[in-house]
Amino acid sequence: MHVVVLGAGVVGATTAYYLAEAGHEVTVLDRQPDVGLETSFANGGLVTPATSDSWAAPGTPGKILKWLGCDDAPMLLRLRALPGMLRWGVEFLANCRSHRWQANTKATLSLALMSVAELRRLTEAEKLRYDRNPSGLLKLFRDQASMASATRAAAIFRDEGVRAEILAASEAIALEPALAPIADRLSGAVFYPDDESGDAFKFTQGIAGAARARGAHFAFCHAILGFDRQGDRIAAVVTERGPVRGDVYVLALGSHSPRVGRSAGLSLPIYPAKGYSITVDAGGWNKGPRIPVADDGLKAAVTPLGDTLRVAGTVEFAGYDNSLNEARGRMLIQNLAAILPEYPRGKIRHWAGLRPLTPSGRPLIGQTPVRNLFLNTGHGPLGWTLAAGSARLLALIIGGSALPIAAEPFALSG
């Protein structure tokens, strides 16, 4: 089949990919000039099964109104930004419940380890390079609460497949000696061994190349106004350069899905949260970490890239608007100065990225009710973490085989 996919960021060529290699003829369009340069740009570089669980949580409520209007928050809701998610609101204060995040989080879960799986296959057959660190994120804790909440959660984590390893501060130390400057503040540290890391843009780089090499065709400044559904069809793509037709298109447009996806009569559940990161020159310093360090309470996370550091850990609620602010940028260096009081002042380089929040956490993969049109969007945080594993389910699905894990927790209407 003739496969039209919307979207060329992490998600959208990853599909490409899986789908190439299936035999399909594809088409990737994007309004960009080239591949990842919106959300998959400048994100945090993880790919982590070990935080995979929702943000819908029974304690986020509470947290978003204490940080309500504070700028340096580490989660920011903008009150201009209320009257566009009420019922994403209402929908995201539902899945707080205990029960539903246990579920959205197991779900999401399996999707994310069958995900690193295939990325480290993804790796080593199309010899992918993106500045791909050791396997492995430590997390770090500086109180004795947080420390055995952290305890409690590796031990439900554990239950479902991801290993979590318990250190003592020194242990930390020990592991990463770069943290040895604030080894007196930490009341211990979670060490998960299977987590990946890396430039993702990188990565899109790479992927897109592979896809390419199979076929696929990247079709760059297409500004893609809607659908042209003639029945219970999608009859082409509408871009600002004409119609594009297929036998069947895939939505991986992100956070701009769901003004896409109303033009075919679709209505989906998803928010843009807006994240920030730095990155910041490292060359030639010898005493930097080798793996990606979070901190709970800081709720930030250093990885390193090569010559650079990239520091990322905030998320706002203001639309659309994709703009840098600056009290958020200064709050980034502050949490790097804080986690490693050592970093080399380099030049630093600000950026700020939409990611596609459904009320669950979990994503969309599957058929909607128009019969040629698919999802792949709605991956929030953990795009790049379920890129591979959502985009061969998604191509097992369009093709009609077995699946590896169960697709229904993340129908259009799961």
Ligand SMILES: Cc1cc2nc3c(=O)[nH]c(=O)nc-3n(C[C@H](O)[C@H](O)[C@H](O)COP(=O)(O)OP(=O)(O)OC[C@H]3O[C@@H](n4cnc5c(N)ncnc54)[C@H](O)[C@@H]3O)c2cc1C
Second form
Amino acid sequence: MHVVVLGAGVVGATTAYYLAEAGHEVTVLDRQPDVGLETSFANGGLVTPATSDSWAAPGTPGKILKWLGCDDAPMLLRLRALPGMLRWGVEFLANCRSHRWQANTKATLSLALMSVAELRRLTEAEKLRYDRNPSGLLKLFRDQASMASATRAAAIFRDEGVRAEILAASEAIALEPALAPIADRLSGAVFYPDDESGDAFKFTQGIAGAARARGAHFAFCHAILGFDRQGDRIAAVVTERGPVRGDVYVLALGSHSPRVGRSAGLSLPIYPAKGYSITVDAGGWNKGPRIPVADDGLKAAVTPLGDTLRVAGTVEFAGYDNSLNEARGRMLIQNLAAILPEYPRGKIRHWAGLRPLTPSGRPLIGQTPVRNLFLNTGHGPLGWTLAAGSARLLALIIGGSALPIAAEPFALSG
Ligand SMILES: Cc1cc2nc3c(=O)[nH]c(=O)nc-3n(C[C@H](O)[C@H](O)[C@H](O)COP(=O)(O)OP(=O)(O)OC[C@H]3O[C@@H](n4cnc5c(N)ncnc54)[C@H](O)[C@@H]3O)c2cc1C
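What's the form predicted together with the named molecule like, now that we've got the form predicted on its own?
Every component of the complex follows; first up is the chain already shown.
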């Protein structure tokens, strides 16, 4: 079968690999001149099943209301974005109910665990190099209430087979001495030893290379305008350079999937949740963390990536605007200082990207009502974590093979 994959981010490139591995002819289309140049470019770098808990959680609506209009809030809803996200917002609120949160979290976790196993297999089989760091993730908490809710979340993860160690502040410092300067500000921590980290962009380049070696063809600088739908089938993808035809099509355009999906008659519940990162040169700094650290209160994480520190986080609902906001960029530097007060004063590169967020937090993977159109999109804050598992799952669905986990939670109407 000739499969046309729309999008060459971490999800599209990994999908191309699995499809080529399964023996399909694969063409990948992207408007950029190379792979991974949009949301997969400078994310937090965490491969983290332990962060599978959906953002649509019982406490989230209160936080959003409290922070409404505050430019330096960890989670910011811009009022101008409201008209464009009403329907999505109502669905998001419905998913904040406790039982929905639990079901969403469990479904995403099952995919994340399968994904990490796949990522390890791929890394070894294809000899991929992406500053991988298999040292786990340390989540920090600065007050007793958040420590208590983290302990409850850790119990859910443990029930699903994830190892989680509840640590007192002193134990967290013993594990990661770089945190010693903030010892008196911590209430405790949870250590997830099976999480990993690495540079998602380097991985995307590596997996695209491996896909090419298996015959996949990447067509860059192809801006996609929509689909040519004939009855219940897609006849072609319409690009600025003309139509591209295949037997089967996979929509993997991240936050931009709904726009293109609309031309095929699909209404995809995905909204862009903007986030920021800074990458700080840390070559020669020997006081840096060995383990990535996520600070719950700041909604930010610091990840050692090669000779740099990547600080990523914050959430802003502001529509399709990925421009850099100076105040929010400064906030990440303040967050870094709040976690590692002695951070290296090297060069800092700023970046912003749009997480393709569904109201449930579950990605959309599988068939659509259009017979030869499939989805692999909507991975929100976890696209790097979920990429290998989602790509494998979709390749098996397309091939009609047995599936390693239940795919229903990821179906369009699921
Ligand atoms: C600040 C931040 C931190 C994050 N941290 C983490 C983390 O630590 N761990 C984790 O797992 N995830 C993290 N994420 C989420 C992760 O980065 C995303 O889920 C993931 O990159 C989405 O990948 P994608 O391939 O679906 O989308 P993208 O990478 O955006 O790829 C979509 C592709 O489609 C192309 N495209 C779009 N529209 C068109 C069009 N009309 N025509 C042609 N091409 C088009 C784009 O050029 C792009 O290459 C973070 C995200 C952000 C913003």
